[in-house]
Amino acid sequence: MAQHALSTCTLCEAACGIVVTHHEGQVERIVGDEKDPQSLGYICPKAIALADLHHDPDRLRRPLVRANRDEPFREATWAEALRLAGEQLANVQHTHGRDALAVYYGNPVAHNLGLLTHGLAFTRALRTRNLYSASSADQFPQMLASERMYGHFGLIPVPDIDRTQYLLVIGANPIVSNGSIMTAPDMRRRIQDLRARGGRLVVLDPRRTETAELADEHHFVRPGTDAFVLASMLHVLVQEGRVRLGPLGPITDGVHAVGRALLPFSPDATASQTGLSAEVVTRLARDFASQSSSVAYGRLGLCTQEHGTLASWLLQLLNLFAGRLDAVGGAMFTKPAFDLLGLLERVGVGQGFDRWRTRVRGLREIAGESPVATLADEIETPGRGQVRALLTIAGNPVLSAPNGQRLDRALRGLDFVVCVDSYLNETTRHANVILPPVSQLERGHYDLALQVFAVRNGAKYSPPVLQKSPGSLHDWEILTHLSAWLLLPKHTPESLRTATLSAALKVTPEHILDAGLRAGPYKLTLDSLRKNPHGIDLGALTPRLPSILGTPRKRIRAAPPRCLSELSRLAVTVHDLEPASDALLLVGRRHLRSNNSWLHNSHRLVKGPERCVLLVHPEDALRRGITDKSLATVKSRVGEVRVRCALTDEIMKGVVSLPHGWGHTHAGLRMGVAQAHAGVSLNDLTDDLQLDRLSGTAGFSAVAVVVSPASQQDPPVLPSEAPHE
């Protein structure tokens, strides 16, 4: 008889409730859980595809090993694979120093209870400065702005979307992402509710996105100029006496310093940079400040540009100066049931900025991590501290990091590579050992990270839907096994190593979750969540400042010196215009059926019209002799791709767009569906030298490219090949 299990989708930040029907280990149906207090029955196509991922014949079930990467992989026992991985990685650190081992973990870590409770502590315990994550490819600027202003990287306010009357969206597409650093299932319904109560949605973006299609106003903005737009809006508030700090005034420092620094950024001065007229910017600033409630929200487009940290800080200032920070209907802080930020601090995550610089390019450390844009430098450059081995955890940097072709070449030169991953993909094909964890449906789940950014307080635990297969391991168990080799002295007796490992494996993610819930503000327990399998609604967001601030004397720092300095640097360029050229500005985009690079092996998610196409404005296409559905060659400083074009006026003139996460063209993959819908990689074009100055985040937006027609007979431009099976 079929069984029905309540669970949570772990494929994006919405964390929607689902009901999974299964029988004898086979998933028969997945639908939305109408009683989930957050998602109310909503799901997107990704949730249904959880079944595809679980049953995918290409998903690895057993470890793969090879002593030499010129050899084919072979299946191995867990004992053999874990011993080989642990001994070799430990040997690299013992021989060449701690920094010779690099670690990269991808954004699935944020959707994985065990990797949050065990994985982050493990990676920090390795004490390597070559620690990298997807954060430096998408969110470091927002983290850094919050740390500078509020005293902690994780204190990022989220829009009180359900109570605001005016939502300003800059460089974000929440209809597709369902929020990002904003856990908000069914954003379409939430925006419709905003409109129904008389509210307004305004979108600033170089593309008329799915969110912009629902907006009361959409204005094209030149990529990479969001800092100019926000500085001009703040200029209007300051010059017109519209700054209203409200109850935060007595605890805020630096307001006058910011006002002086904003003087060069009048709407007239920035119009030529941004493409937004002075009249529009002035009106938007006045509208934002005059509403009964309003909130500004920016995300990936705001972060992934040369002025990402500056733009993120200015966005926070817009909410602060208009009296919208920590206010109902404004930008508020969630009160999670589990204090993840406290846990991260205890294991060394979330503290520190610029305590050291990277060895080759001198980029700043943030929260113990280095920017992934410099990983190839650290591998290729000889000397003390050179990266010689790599451990990846749920990450695919060959497709996610800038200048992916260079990183792909660099990985071939490593002495040893270990990957904790379910697929033989663009990055793991370089591995000596691949250690595959259980599927998403075989592990218990609680959204430790996503509840920190939820638009409504809540708590929910989902037990495993399916029992894990005999002989399989959770990812946290895999890392615990590796820790017995990497965190114990080299000559530890085997008996002591075994005893230490046995004791460590007894501390499960659920043990840590229960302890954290009991210590949290609502005094919940894991048992209480098990008795409420749909989840517990803990109420709307409430003001929390100044008690949660991590700054000295619990004060808001409106004018962090580094941000002010960067704003002064930007002011020098406020009247500059780039010389005329044939270049277009490349931006990325995301689709509802996609999530970075790791959902393209589901036929359900890739079927239908081709989505990896280059969006080109008709006028730009005409000048270059490009027609709809024709092939074009796109060249940047670092590489080129050949891709099919789609002509549309949804993209701003002078701008082109490719989706992120495609490019499954490498030799040696074991992902049949993805290879049949390969597309091209945006990051074969993005530039690893084009960075946000403060955070080192890659400037994926506003990459200068030259687009020209490509003959149908020309061979496709493919990444250079590497040893494979």
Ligand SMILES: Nc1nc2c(c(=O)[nH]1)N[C@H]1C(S)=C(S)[C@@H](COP(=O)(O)OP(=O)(O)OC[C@H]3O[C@@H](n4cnc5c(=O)[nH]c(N)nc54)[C@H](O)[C@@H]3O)O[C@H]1N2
Given for the second form:
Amino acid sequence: MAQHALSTCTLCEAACGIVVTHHEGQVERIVGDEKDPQSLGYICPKAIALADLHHDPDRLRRPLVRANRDEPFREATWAEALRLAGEQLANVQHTHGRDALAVYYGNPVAHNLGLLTHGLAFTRALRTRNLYSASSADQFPQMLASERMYGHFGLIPVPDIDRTQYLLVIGANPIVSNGSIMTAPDMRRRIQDLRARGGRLVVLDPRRTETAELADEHHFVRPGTDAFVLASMLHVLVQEGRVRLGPLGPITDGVHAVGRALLPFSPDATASQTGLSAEVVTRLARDFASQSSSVAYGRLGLCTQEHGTLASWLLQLLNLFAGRLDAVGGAMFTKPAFDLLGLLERVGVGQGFDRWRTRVRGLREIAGESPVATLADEIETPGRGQVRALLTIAGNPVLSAPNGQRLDRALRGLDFVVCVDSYLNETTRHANVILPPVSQLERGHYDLALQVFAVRNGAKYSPPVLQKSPGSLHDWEILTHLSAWLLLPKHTPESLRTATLSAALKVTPEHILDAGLRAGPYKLTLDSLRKNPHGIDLGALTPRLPSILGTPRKRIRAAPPRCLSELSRLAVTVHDLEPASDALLLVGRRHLRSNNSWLHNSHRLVKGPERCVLLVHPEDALRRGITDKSLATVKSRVGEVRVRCALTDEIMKGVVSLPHGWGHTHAGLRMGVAQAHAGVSLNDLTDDLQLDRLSGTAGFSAVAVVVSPASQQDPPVLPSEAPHE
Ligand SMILES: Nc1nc2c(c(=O)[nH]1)N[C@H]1C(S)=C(S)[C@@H](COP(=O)(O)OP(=O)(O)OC[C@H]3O[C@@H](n4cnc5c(=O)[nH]c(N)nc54)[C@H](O)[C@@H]3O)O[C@H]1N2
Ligand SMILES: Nc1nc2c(c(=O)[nH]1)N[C@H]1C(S)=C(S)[C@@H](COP(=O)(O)OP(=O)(O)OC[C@H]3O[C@@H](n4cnc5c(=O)[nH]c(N)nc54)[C@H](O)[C@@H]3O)O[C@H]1N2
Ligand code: SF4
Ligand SMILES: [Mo]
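Next block, the form predicted together with the named molecule, ref. the form predicted alone:
Complete assembly follows, chain above in first position.
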């Protein structure tokens, strides 16, 4: 008899409720759970990939090992693979110091209960400065702006999308991404509801995106210039006396200092930089301030650029100055049932800024991490503290970090590489040991991280849909095994190591979840969640300031000194428009049926028209002799790819767009479907020297590229050759 299991999709931040029908270990159907209080039955096409991933013959079920990376992989027992990985990584730290081991953890960590309860603390306990994550290719600018203003990296307010009358979206495409740092399944319905109640959606983006198609207004903005737009909007609010701090007035410092720093940014002064006319910017500012409620929301396009932290801070200021922070229909903070931020603070995860600088390039430490854009430097540059070994956990930096080809080459020079991952992909092909965890359907789930950013408070636990197969391990179990090698002293007797390990393995993610729920504001228990398998709705967001502020005396810092000095620096450049050149500005994009670099092995998701194509404006194409569907060569400072073009006026003139996460062309991969739909990697073009100035986050937006027709004689441009064949 087929069984129906209630669960949660862990593929993106929307965290939709699903019903999985399965029979004798075979998944037959995945549909939306209509009784899930947040998603109400909505799912996107990616949900079926949970079944495809589980049944994928290419998914690794057993560890792969090789002592020497010139050899092919062979399957090994867990005991052999864990010992080899643990001993060798520990050996590197003992011989060359803690920093000689680099760790990179990727995006799926945020969607994995055990990696959150066990993994984050483990990565910090290794005490290496060479700790890297996808955050420095993503949201660090927003986290840093929050830390500076509100005293905690995690205090990022979310748009109260279901109650606002005016949503301003800058550099995000929630119709495709399904919302990010905004857990809100079914964005289309929410946006339709907003418009049905007379509200407005306004989008600023260099592409007329799927979200922009639903908007009342879309304006093209020149990539990398959002800080100018936001500074001008704030300038209008200040000059026209529209600043209304409301109840936050008495607890906010620095408003006048900001006002003075904004003086050079009149809408007239910034128009030539941004491509937005003074009239439009002035009107947007007035509209934003005069609606009954409004909220400005920005995401990846706003963060991953030279002025990412500055723009993120200015976006927060826009909400604050218009009286929208912590207000219904504005930018609000959640009250999660499990206080993840409090827990992280207690175990020392995710704190600190600029306590040290990176060895080679002197980039600032952020939240205990180094920016991933400098990982290759730390591997390639000899000297004390040089990286000799790498542990990756749920990450694929060869495709996701800037200048991926250089990183790919650098990884070959390492002494030892261990990857906790289910696939033999672009990054893990460099491993000595690959440790594959159970599939998404074989583990229990609670959205520890995403509930912190949900547009309604809620709580939901989903037990594993399928029993994990005998002899397989959870991610957290793999890391606990490694910690018995890496965190115990070198000469720990074997019996003590074994005893410590078996004690540690008794503390499961579910134990920690239960304890955290009991200590949380709603006094829930794991048991109470098990009795409500669709999830519990804990109500709309409520004002939370100042009690949750992490700043001294619980005050809002409107003018953090480093942000203010960046603004002054920007003011100097306000009139310098770059001279016209042949270069176009490259930006990225996402697709509903794809997720970063790792869902391309599902045939159901990749079939259909070719998706990894370069969007070019027809006028830019004409000037270069490029025609629709023809091949073009795209060159940046760091690399070159050959890709098919699609001509469209949905992209701003002077800008081109390529999706990231493709480029499954390397030798030695074991992902048959993905290899047959390889595409090219955007990050073979992005530049590891182009960073957000304050946080060191990769500056993926506005990479200067030269695009020209590819002649038929050109040899195909392939990423670097196979490493060890
Ligand atoms: N140019 C450009 N680059 C970008 C971006 C962009 O927009 N443009 N986006 C950036 C962003 S926002 C992000 S978040 C990063 C993502 O970058 P990464 O996190 O480095 O890469 P992913 O593509 O998410 O790869 C996830 C890896 O984890 C594995 N995996 C999946 N689930 C699990 C699991 O449960 N356990 C384990 N152990 N492994 C698992 C997959 O097989 C895959 O190898 O990319 C960034 N890079
Ligand atoms: N289907 C799908 N969903 C996903 C993912 C996925 O790969 N596929 N990835 C998940 C992850 S890891 C993340 S972080 C989120 C990201 O979520 P979003 O930020 O909503 O997604 P993106 O599509 O990267 O949107 C970035 C937008 O910024 C625009 N942009 C680029 N440069 C600039 C600029 O300088 N200024 C402005 N104003 N706009 C600019 C781009 O054109 C693009 O429309 O999505 C998540 N959800
Ligand atoms: S939007 Fe799609 S991928 Fe994201 S959680 Fe929902 S079903 Fe899964
Ligand atoms: Mo991300």
